[in-house]
Structures are given as structure tokens and as C-alpha cells.
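Consider the single chain below, provided in C-alpha cells and representing the form predicted on its own.
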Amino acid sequence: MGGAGWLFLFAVLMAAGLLFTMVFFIIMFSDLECDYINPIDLCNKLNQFVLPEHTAHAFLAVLFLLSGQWIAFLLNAPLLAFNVNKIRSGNHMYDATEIFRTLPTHKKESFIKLGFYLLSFFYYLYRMIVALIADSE
């Protein structure tokens, strides 16, 4: 298996992990809406995943950039820029005092990221299969 095959295999696994992270975020937000969890517990649980999620996505984008996978990098660039902007402006962590006011925005962001990671998963899977077929010929 060549370099592109390993890269996209890693990307598939990372996309699956990020996908499950977004599902967890959405479940936690719906638990807050149904009052199964209090805002402090929610923010404590979700804040421990925010920076690892951003870091994993940034690492994947940098791998695409360094390996010359331009289409994959360009597909990831808008979300990467959005995440970097959130971190630079300082509003990347969830605040328990503001969570009810900003909950619809956080849910919308999580659903958009869920869709992005789902599409990315299948794109990386396709590219991995294409790379494996190209290596076998």
C-alpha cells in the first residue's frame, strides 16, 4: 500500500472519530434541552473534546497539504479557517452561563460539522479505495 493509501486510511479513521464526536455533542445538547443534564456538567464534558476535535481536524488538513492532496486540503480549508477563527477570537469553549442563549447556534454548528464529517468520511473512503486499486496495478 502506497503513501496515498495509508494517508486516506488514516483520514477515514480520523473522520470516523470526528463523526462520533459530533454525534456525542448533538446527544449532549439534546440532553440539555430535555433537562437530563445541567449546564455546568454539559460544558465540563464538551469542553474537554473541543480542542482535540479542532487539533485532529487541523492535523488532518496539514497532512493533506504536506502530501500534496490539494482537493482534500481545499475541502477541509473552510472548516479549518472557521475553527482557527473561533480559537483566535476566544469563543471556542462552551460557557455554562451562556449555553441556553447560544444553544441553537451550537446545535446548528454541530449538525453542519456532522454533515461535513459524514461526507468527508465517504470521500476519504473512496479516495482510499482508488489509491489501493492504483497501487495494485
The other form holds:
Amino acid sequence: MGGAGWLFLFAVLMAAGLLFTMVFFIIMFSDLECDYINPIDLCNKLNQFVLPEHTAHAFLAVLFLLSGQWIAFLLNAPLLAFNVNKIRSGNHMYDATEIFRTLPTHKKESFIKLGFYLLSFFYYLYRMIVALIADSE
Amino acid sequence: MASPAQQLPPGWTAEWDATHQRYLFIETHTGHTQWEPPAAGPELSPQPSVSPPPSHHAKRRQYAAGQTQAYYGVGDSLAAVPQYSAAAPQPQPTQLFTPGLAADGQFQQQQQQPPPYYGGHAEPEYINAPQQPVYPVQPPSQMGVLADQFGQMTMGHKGLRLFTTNLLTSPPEPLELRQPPPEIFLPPNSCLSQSPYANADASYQRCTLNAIPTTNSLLNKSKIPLGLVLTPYRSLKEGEEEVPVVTDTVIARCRRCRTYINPYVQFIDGGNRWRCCMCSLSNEVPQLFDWDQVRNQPGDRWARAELNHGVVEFVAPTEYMVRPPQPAVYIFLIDVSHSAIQSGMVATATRTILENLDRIPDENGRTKVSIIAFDTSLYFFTLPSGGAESSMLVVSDIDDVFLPKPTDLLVNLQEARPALETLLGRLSDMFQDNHTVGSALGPALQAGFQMMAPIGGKIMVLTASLPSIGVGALKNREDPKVLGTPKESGLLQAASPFYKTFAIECSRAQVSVDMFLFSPGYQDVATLACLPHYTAGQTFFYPAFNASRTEDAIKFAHEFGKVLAMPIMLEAVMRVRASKNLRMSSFHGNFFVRSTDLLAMPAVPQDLSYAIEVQIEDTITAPFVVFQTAVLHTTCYGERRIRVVTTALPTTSNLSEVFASADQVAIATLLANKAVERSITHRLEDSRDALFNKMVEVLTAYKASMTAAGAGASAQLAISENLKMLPVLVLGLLKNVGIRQSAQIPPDLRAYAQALLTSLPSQILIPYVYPNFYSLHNMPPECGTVGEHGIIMPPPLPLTSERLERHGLYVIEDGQTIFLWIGRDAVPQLVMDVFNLPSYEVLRGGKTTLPVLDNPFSQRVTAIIQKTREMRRGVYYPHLYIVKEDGEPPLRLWALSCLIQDRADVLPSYQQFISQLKDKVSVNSMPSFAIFNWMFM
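Switch from the form predicted on its own, shown above, to the form predicted together with the partner chain and output its structure.
Zooming out: every chain and molecule, the one shown earlier first.
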């Protein structure tokens, strides 16, 4: 198995991980709506995952960039830019005082990210298989 | 005015009735009484031209005498009803009356031209107290007439009728803002009780619409925002009815939706069960509901307070407690850095606390207090109980705050009283020579928090400097270049996350924070105000405070003293429930939203307003809906209670009723909250645009659906009579310091104005947005003297400088400041009478206290100023500024900026604003839009 194969295998695993994180976020948000959790606990819990999630995604994107996987990198670039912008303006953390006002936005964002990770999961899988086939020929 | 007794036919006498402010006519030989002057003949045909009624309106309705008496006999329930006004609102428009022919003619006339308020009538008919509005044109009372006249146009059932006015030709009328909100016409038999208190008073809870549209699309068509404006815990002025308390801990609540029993439920099954008015579930009536536990005998269910009152308080049993009721705890964090000492803040504050120790709520001797002073270190004081001496403990390690002693820091107020008194007397002297600059506010807050965290309570912060070291340190981010640009809203957001995370910790531990800010320079009010905002406290800002000016010291001492004496609610949570298909969608005000509809308030001060937006989720089928606010709290006297505020409102599927029931004051209050929120999350400009566009939308919707013009351009700008003041209120908001477009407003002042806009109840907010303007030099002779309901206030003038005469003396007041404007040609006698100075030239502008002089005019002016300071609820004690017409420009401009109907800089005058609105409305109501609307009608 060549470099590309390993890279995409890793990417598939990462995407799966990110996918689960997003599912977790969405479940937590709906818990909040149903009053199963209070906003303070919710924010404390979710804020632990925000930076790891962003870092993981950024790491993946950088790997694509370094290994010259241009298409894969370009696919990830918009989200990367979005995350970097959020961190720079300092509103990447969930704020318990504002959470109910911003909840619809957060949910929408999480859903879009979920869809994105899902698509990229299959894309990486496809690229991995392509790489494996190319290797074995 | 000549006594009408002279014009009476033989056998009649007239008696002045003080309660109703009119003559009562008595036929001596039969004992028959009536309000109307008897005509010469036996039939009661009104002949106003022959025998005019004593009121200056000739358009008095002629009621059948018996009914009139029965109606007035209802008594104090009608106390809020304008009494001078000739036509009182009729409970039943079908009531018997014979409209005078002349009256009709006059009515038409009045529709066209503003009624003369001061027509030189000797009969006093203006306000005694602004809470008791008197307004001659009383639309509800005209209903009967109009119902007859335009019967074919209206829907034919009892309810609100719509009156259209043209904004272009009818200028705003200040008296109209003192009108009560549109009447609530509930369907018959919806209420169990005949009590006039069955619906909560508007000062506790009011809705932007007093008839709720049945569908969301109908609401959207009207474009009026639906929301509740509430002040569940308001102070009571003397003579106001106390909130009734249900002491027997029998609390009937719906099993499903947890609604408290209220006057709008239905008893079924022979009174053994009750049907919830919100979810229609049938519930059992508790066994002890009909039992009088005090006298231990069967009681009368119908006399229970919760079935007769819209506002009621239940004493809560132990199920409503997570712990025994806590004592009230007050911790004072006093800044003793150089600037605080220099400004005299410490001395004034300690003296005020000392003087008010008796007023701090402490009925059963459980209240605890503590004092922590701070500059760059923390100073704790041990107050041994019984001892008279305190000792100071200094903690200079501010990175890891700890309490130097486990006991004697937070002490019982009564036990440690002697020690506390000596400490308060000496505190300012102890730090007299303190030259430390800087403030460790964050660590001090943490120390206070540690001290009270097990109990909860109130932290009062008095600080005169920007927090500079330790956690929560802030930087001076005031940058004149940013002002007026889109980046300005950044200055209104919290600079440090500490003040939010700490606020959340406080909220969890039931700690509330009040901020008193005194800085001579930038203090980042926006950030510091976060703490009171999320812990349900209050912010007070005294820019450039200097206690050597007596006015400053008096203002602060007065307000601080009132805050100290205020009976607060502790450990409170508030929840608003509403009928099916109504949902509370967003919340504005000082609290922390703990779950989708639960508002956590560690302490509830009096007279704070909260605004809640309401969504209609599905078609409402019920004939009326109920909003119920419940505040579970511990009183500062250690009793767990639930305050329940219930408002029932009819539903309607008729757009004209939606418009006719709109409450402009509530709408303006809600819009103020929304605008402030938008200015923080977006930009200030966005919030102004949103306000303007909302107004355009409402006008467009009104034009499209309620006027004949419908689409296209038309020569008028129509709005319903009850929304007539909305445009000028919106203009007032656009010109308010908190939102105004300007590059000169310091961010601290803006942030404070925004804090006020989101926390003031309507009664104080409306003057803050639309100030009062009185002319004193030519006020009628009664004004300023004590009338039946207190001091008689002069008639308010429209807010335009056209009304300023060069020789005049005026008062402009917005509830936070009072300006006494004096024209440059003021006669020396006037200056002598009011200020005890020989001439206008000698008079100096600025903050002042009026001298008490021994002449009637001075006494009347002083009385009016005094009344202005006292007539509203709330703790605010406005400063009095003398403004000379040719005095210092900043002060003059400030005073003139209150006259919001004038053009100022880039801000439009009222006329311009109206024509801007009109242009926008004409553009919006293009034919396509009209067709669209027509299709859905």
C-alpha cells in the first residue's frame, strides 16, 4: 500500500471520528431543547470538543496540502477558513448566556458539518480504494 | 365658572361631587338624583346650549340616571378611569344613552383638529398625577356613537373598533401616552370572578396586542411584534392595593401543564373538578380548597384570592424548596483606590450604608452583611459579634484568592451592628492617604463569591476605576476613531469572558451582583454591566462623580439608599406559561436563561422590566388565551412564595381588531429591547434600520389592509388611533443615546443607556424615550399646587423647540435628568422668584439645587420638580440642570437633544421622519404587493 493509500485510510478514520463528534453535538443540542441538560453543563461539555475538532480537521487539511492532494485540500479549504475565522474573532466557544438565542444557528452549523463529514468520508473511502487499486496494478 | 345651580329649574339643587368631579343634581321633593343638569321639561332631552354641563366638554353622553349611578357605584375599580373626561369608557356599548345632536357635530370637529387642552376654561381638567391619565378624546367612549353611525361597517359584536388617523396631519399628542392600553374585551363568562382585578394590571404584565390573532399568518399580516412586557415584582406606591397572599398552602395546579389555578379556569363536575384554561385538562380540586384553615370551618371558594385576582402570591409548601429559605445576604465591595477616595465616593457610600442600616430588610434578624475593600489588594474586616472593634486583614495575593479567616467576616447584621457602625464610620478615613492606583475587581468579586456561595445573596460593587489587575482585568479600549463606525458595537460587547463565566457561576450559587460605577474616565460599563445583566442585578452609573458637589452626593445617596432598603426576592426562577399553540420564543432582560423557558434570577430587584417574544405555533381555536407568569422566590423575610401574574386576552381572526388592540407603549418597550440586542450582536446601524423597517412594515401592512388606498401612492399615511404615537416613540428610540447615530457618544454612556433601555419598566422607559416637556412661566394657576390626587402637573407640550419662547422657563425631563431651560429674555422677576438672583446674566447653568424661596411661584416650581422625581416607580433620582438659552453649548445641546421632534444633525425631525416613512410605505405598497395581499384576504 502506497503513501496515498495510507493517507486516505487515515483520512477515512478521521472523518469517521469527526462525524461522530458532530452527531454528539447534535444530540446534545436536542437534549438542551428538551430540557434534559442545562446550558452551563452543555457548554462546558461541548467546549472541550470544539478545539480538538477544529484541530483534527485542520491537521487533515494540512496533510492533504503537504502530500499534494489538491482536490482533497480544496474541498476542505472553505471549512478550514471558516473555522480559522471563527477562532480569530473569538466566538468559537459556546456561550451559556447566549446559547438559547444562538441555538438555531449552532444546530444548522452542526448539521451542515455533519453532511460535509459524511460526504468527505465516502470521498476519502473512494480515494483510498482508487489508491489501493492503483497500487495493486 | 358660574355655578349651574343658578340655571336650575325650580325644585332642583346641584351639589359638587368631589369623587367624580362633577355636579350631582338632586330633585329635592322626590330625592331623585342625576348627573345631568335637569332640563326645564320632565323629559331628559339634552340641551347643551341651554344648560351646559360643568365639564368643558359639551359632548357628555346622557345616561339613564339609574344606570349611571349603578355604573359609578362600582366604586374604586374605576379609579384608574379618567375622571374629568366627560365620557367614561362604557362596559357595555349597548348601554342606554341618547347622544346629543350637538355632541355628534362636535365629535366630527374633534376628529379633524386637535382638541383644545387649554381653552382658557376655568374648570381644571388636566392631570393631577400622570398615573391617572385624563384625556379628553376618549376613543373607547366614542365607540357607542360610532357603532351606531357606522354600524354597517363594523362586525356587529362587542369589541374594539378601529379608528384611522392620518399621521401627516395629526401631530403627536403627549397626553396620549398616558392613556391606559386598549381595553381587553373578554368573551362573556370566560372569567369566574366579577372582580376588576381578575386580569393583571398593565403595570405587572401587558401584551403588545390585547387581542391575540388566531393564526400566525394573521399576525404576520399585521407586522406588529407579539410579545409580553412584564414587571412581576413592582413597587407599590402609597394607596395602591397590596398583592393578596394565599396563606393556606393549598395550591391547585394543572397536572399536565402546571398552570396555577386562576380566574379563567372552569369548574366542572359540580365543582369537584376544574378544567385548565391552557391545556383543557380536567383536574381535581384539592380537598382543602373549600376549607378555611384559619377559622377551621368550610370556606367560600369564590372568595379565594387566586380566583379573584390576576396578581396573587402563594405561600409555598416545602415541595417548592430545595433548602430552607435563605437569609438575605449583602456583601459590599468598596473600591478604595486613589480615584475612589478622591471623588468622595467611599465616604458617601459608607455614610449611606450607615444611615440605611435600619432600612436593610431584616425583619427576623437573619440578614448577614460583610464589607470587603479593594484596590490592588483585598482588605477584609472581621466584625466580631457583640464587639465594637473591627480588625482589618489584608490579602495581597490576588492570583489565588482565599478568605483569611473562616468566621467573623460574614456576620449577622444585628449582632455585629456596633462593630459595623464603627467600621463604616472609619472606613473612608482609613484609606484617606491611599495613593494606590488600580483595581483588583475580579479577585474581589471572587472573594465575595467565596464568602456567600453557600447561601447566595447580593453583592454590591462600588467602584470608580477600570479593573486593572488579576482575573477580569480590562484594557482601556475607548477609541474615538471607532465611534460612529460599524466597529462601534464591538465596544458594547463584553471585553473579557470572565464577566460572563463568573456571572454563570454566580447564577448557579444564587448570587446577584449590583454595579455602582463612578469612574472619572473610561470604565468599560459594557463589560461590567454583564454581571448584573446575567445575575438579575442592576447597573447604576454616575459619570465623573464628585461628592463635593452636593447634587452628585444626594443623587447617589438617594438611589443607593433605596436599593439598600428595597425588599428583594431571592433565589427566584420565573416561568411564563401560555395557552396551547403559544410559545415563548426569546427573552430580554436581566436574568440567565436556564432552560428553554426558565429564567434564573438569583435576586429580583423591584421595578425591573422583562420582555418576552411570543410565537403563534398553530391555529388557536380557543376564544381567549391566558398568559401566566410564575415567579418562585424567597422573600427577604425568609418565606418561600410564588407570585403568579395572570392575563387573559381574547383571540380574534379579524385584522382590524388586531390593529385596534395594539398597545403602542408595550410595542415600544419590546422594540427597545430588540433594538439593543441587535446593536450588540450586529451593528448599531443594523439595529436602527431594523427599527425603521419595522415601523415601515407596520404602516405598509396597515395601509394595504385597512385603508381604501390599498396599493400605490396616497396622500395620507394612515395608522390606527391607538398606534398614533408609535412612530414618534420609534423616532425617540432612534434618537436615544443607546442607539442614536453619532460619533460623539462615549461608549460608557451608550452602554449605560442600553442597560436602561432593557431594564426600565414602561412607566419609566416611555419618558426616557419620549421626554416630558412643560412650560412653567405660563402654566395655569393650579399647576404646582396640591390637588386632590397630589401635585397638579402642567400640561405636557410636544417635544419641539418651536415651543420655546425667549422669555420662558421650561422643564424637560426624561426620568433620568431634569433640565430647567430658561430663555435669554427671561424677566428679572422670574429669575428672582425662582433662583433668588437679580438677573438672567448672573444665573449659572449646570447641576443645581433650587433654593427654597418664600414666594408662590418658586414653591410651585419646586413642587413640580419634586413631583417629577417621585411620581414614577423605581429608584432613580434625576439630576436637575439649569440650562441657559445662551449657556454652555454641550449642556444646551444635551437638553435640546431631548426635544426629539426637532431635527438634530443627521437625525430627522418628526416631519422628516414621517415623510421618510411615507415614501418608504408608498414604495413598498406597489400593486404587485397589493395583489398578493388581496389574494390572501
